[in-house]
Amino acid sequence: MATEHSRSAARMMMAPAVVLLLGWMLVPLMMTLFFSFKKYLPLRGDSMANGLDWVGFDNYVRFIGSSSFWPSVQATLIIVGGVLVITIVLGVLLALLLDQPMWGQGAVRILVISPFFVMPTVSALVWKNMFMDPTNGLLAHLFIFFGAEPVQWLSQASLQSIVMIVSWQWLPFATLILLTAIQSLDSEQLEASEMDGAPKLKQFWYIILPHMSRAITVVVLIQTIFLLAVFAEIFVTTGGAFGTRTLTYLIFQRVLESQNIGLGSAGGVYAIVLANIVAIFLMRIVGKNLDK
C-alpha cells in the first residue's frame, strides 16, 4: 500500500510533465483567444507592436456572418458522419474476416493495416490521379469496361470522393481496434451458443457485437477528434471547391484572403466550440456504453 511519502514523491516526479502538457495545450489556446479580438496583419508587414488593433467581437461577427460558414459546418459534419459509418461497418466485417484462420494471416493483416501509415497528402494524390482521374483512372476504365460513362468524381461527387479517400485512410485503424476486441472475446460463450444451436447471425448480434460496443465507441471518439480537422485531402484534391470546404479549410482560406490572423483565430475558436459540442455528445454515448 502506497504511503503518503511515496505518493508525494510520485506527484513531484509527475509535476514537470503535467506542467509541460498544460503549457503545450493552454498557451496556443490563450494566444488564439487573444488574437481573435485583434486585427493582426503580419502578412502585410505589420509588426507585433504596430499591428494589434483591438476590434472586439468584430472578427467573430465577420466569420459567422460569412455565407460560407454554415455550409462549411455542414460539410464537416457530413464528412465526419460518412467516414464513421463506413469505417465502423467495414471495420467490423474486416475484423471478423481477419479473425478467421487463413493462409498467410499475418501478411494479410499487415496489408490491411498499411494504409493507415500512408501520409494523407500521398493517399489523396494516389486517389486523385490513379483512381479518380476521369480519363486515365482505374475507376474510369472500369466504368468504360461495363459500358458506362466515367464519373467526374472530384466535381460531380466531390463530397462523396473526400469521404471515400478519408475512409480508406481510417479503415485500418478501426479494423485494428475492433479485431483486438474480437480476439478478447471469451470463446466459451460462442461454444455454449453453438451447443444450444444458435445460428451464426444470432451469435454475432447477441454476443460478438455487444462485446465490441466499447471498442466501437472508442473508435468513434478518436476518429471524430481527427476527422474534424481534415485538411490535406481537400487541399490536394478539390481545393475546397464543389461543396467540400470544411470549417478547417474555411479558416485557411479566410486567413489567406484577408491576411488577418485575428479573423482566422476567431474561426479557430468556432472550430474549438464545434469540436467540444461533438466531443460532449460522443462522451455521453461512450459513458453510457462503459456503464453497461
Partner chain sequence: MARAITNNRKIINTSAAWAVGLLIFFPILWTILTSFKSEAQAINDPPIFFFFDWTLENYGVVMERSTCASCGTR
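Between two forms, the rigid core is the largest collection of C-alphas that superpose within 1.5 Å. Positions refer to the first chain, counted from 1. Source: prediction; values computed, not measured. First, how it differs from the form predicted in complex with the partner chain.
Core-superposed comparison between the two forms: the CA of residue 14 exceeds or equals a 2 Å shift.
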The other form holds:
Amino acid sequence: MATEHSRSAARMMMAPAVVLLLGWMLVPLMMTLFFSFKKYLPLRGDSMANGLDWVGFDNYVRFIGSSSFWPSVQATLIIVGGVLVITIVLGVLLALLLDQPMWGQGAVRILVISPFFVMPTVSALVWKNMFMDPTNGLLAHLFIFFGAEPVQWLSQASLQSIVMIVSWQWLPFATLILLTAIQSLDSEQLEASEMDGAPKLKQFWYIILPHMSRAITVVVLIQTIFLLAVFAEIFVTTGGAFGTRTLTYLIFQRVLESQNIGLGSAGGVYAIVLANIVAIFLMRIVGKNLDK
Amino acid sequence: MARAITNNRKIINTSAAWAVGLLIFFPILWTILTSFKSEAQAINDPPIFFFFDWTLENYGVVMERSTCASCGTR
Amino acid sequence: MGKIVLNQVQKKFGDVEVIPPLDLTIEEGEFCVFVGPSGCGKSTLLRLIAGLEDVTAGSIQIDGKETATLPPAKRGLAMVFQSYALYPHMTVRKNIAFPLKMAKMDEAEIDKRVNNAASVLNLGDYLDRRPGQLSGGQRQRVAIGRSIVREPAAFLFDEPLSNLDAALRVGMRLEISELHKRLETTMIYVTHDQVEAMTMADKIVVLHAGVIEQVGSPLELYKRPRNQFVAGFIGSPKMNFIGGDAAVKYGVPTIGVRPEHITVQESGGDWEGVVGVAEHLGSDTFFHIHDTGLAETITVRADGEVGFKHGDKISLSPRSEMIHKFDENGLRIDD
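For comparison with the form predicted on its own, kindly provide the form predicted in complex with the partner chain.
Complete assembly follows, chain above in first position.
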C-alpha cells in the first residue's frame, strides 16, 4: 500500500534516474534541433563562440533536395525490409526445426545463437575479408570450385551482401524469440487440430502461425528500431559506396566528411521523423495483435 | 504427454538441425581457425581447413600492438 | 454407429509396459467411463482409441473397421480435451466450424451445422466472441460444439470437468448426460472422480496400473466389486476393510463394510470405539471412529440427526447381509 508519504519518497528516489535519462535524451535532441537551424561549418571558421547564423529551414531544404537523399531512404528501406523478411521466414523455419526432439538440442541452439555475440564491426570484417573477398574469400573459392565466375560481392551485389551480413547477425535473435513462442503452444491444441483433420501444413497455417503472430510483431518492432541505425556493417564493407548509403550513413557523411554540422543535424531530424513514422505504424499493428 | 516419435524421425531432425547449426556457426569457426594460421596460409589457395601449421603468432602480434602490452612491465 | 472393440491392445513407452494387452467392448450408444487413480493408464487408453498414441500391438475396431493404424482424423471420433484446446485466435463460430472446414464441406452446410450446434448448446449469443472472452463453462460448451458438428461415431472426453469449479461441474455433468440421451452416440469419458463415473455412466471400466479391474454398470460395481481395489475405489466415503479376528468370524482373511451399512448406537453393538471426528453435513453425518481394534479408523455414515461428538464412546453393528468378503489375494468371495 502506497501512502502519500511513501509515494513522495519513491519520487525522490526515482528523481535522479529520471533526470539523468531525460538529460541523456533531451540534451542531444535539443542540440540537434538547434544546429539544424544554423549554418555550422567548422572548417569555414564557424564556431559556437562566434555565434552561428540562423538560416531557418535552409538545411532541411538542402538535405531533402540533395540528389543522395531519396536513394538513401530507399537503401535504408531495402536493408530493413530485406533483413526483416529473411530473419523472420528463416527464423520461423529454424524455430520449428529446433523445437523438434533431437540429440544435442542444447548444443545446436548455442551454435545457432552464436552470431548474436559477435560485434557488428567484427562480423562485417570477417564477412568482407574471409568470405566475400573476390580472390581470397571462401565464397570465391566455392564459386571457382563449381566452375563459376566469382562474384565481386561488395561492388556488384553490395546491398544484397549487406542484407546478408546483417541477416546473419539478427537471425539468432528472431529464432530465439520465435522458438520460445512455439514452445509455449499448448500441445493439446495441436492434438485437437489433428483430431479435426488438419494436415501438418494447415496446422502450421491455422494454429502455429497465429500463435506466433505476437512474437513475430515483437521481433519486427525491435529489429526495425535497430536496423534503421545499421552503420558499422556499411562503414566497414563499402563505406557507403555502390548504393549502400543509408540515411544514417548519409548523416554521418554530412557531419564528419563534409563537416557540415547544420546539414547533418537536419538529416538527423528527418531520421527521427522517419523512425517515429515506422514506430507508430508498427505499434498500431502490435497493439492490434496484443488486443486479441 | 508427448507423443512418442520414431527413431528415424529423430535422426532426420538431428542431422538437419546440426547441419543448419554448423552452417550458421561456420563463419565464427572459420575466424577461429584462421586466427591460428600464418599470414601466408590464411590466403592459401585452395583454403586449408585443419591441416596447417597451427601458430600463436597472430595472438602475439595483437598483444604487442595493443597499448596494454606494457601494462605489466612498467 | 459407434461400437468400439479393443482386442489385445498393448502400449509400451520404451521398455515400460503402460498397458498390458487388454480386451474391451464398448457397445453402440453406450456412455462408458474409464475411471481410476492418476497414472492408471486411463488417459493413455483413450488416446490410443483416439489415435493420438500409436498402439504397440493389438487391434481397435470402430463399427467393424480396423482403425489401429489410421490417423486420428480418419477414425470418425471427436475429442474434448481437459484444457478444452480451443483455438484462441479464432471466434467461437470459426472454432466450431474448423473441423468442417478441414473436411472441405461447403459454406452453407457449415453454417447450418454450426448454428444447429450453437442452439443445442446455448451458444447462439457468443458465436462472434473469442474463447478468451468466455467463462469456463462456455468454453467447455464450445469444445463440445466443435466435436458434435462432425457427427462422429463416438465422443471421447478427457477429464473435461476438472478445470471447472464444483458448482459448475455438477451442472456440466448433467448437460453432458442430457446430450448423450439426446444424441444417442457412444461416449467414452475419462475421469478420476468416481462420483462422475457413478452418476453418468452406463458402463464403468475401472483401471489400475493399466489393467482393467472390473467392467460393469455403476450399481454392479457398487454391490458386487470383484476385488478389494474396486471396492475401495467405488463409493464415497471409502469402504472399511477389516482383517484379523473380526474377519475370521466370517471365515475369510478380510471383510469390507461400506460406511452406510454400519449402524451406530450408544452400546450393545458388535464393535466398540471412540469418535474421532464427526462431520455433520445436515442430511448425513460421517463419523471417523478410532480405537476399535479393527482398523485405524472406521468410517460410518449415519443419519443427520445422530448426535455423537468427538470423544464419545460408540458402539457399531455392521449389517451382516451387506458384508463383502475377500480372500488373501483381495478377490471377492461369494457365498
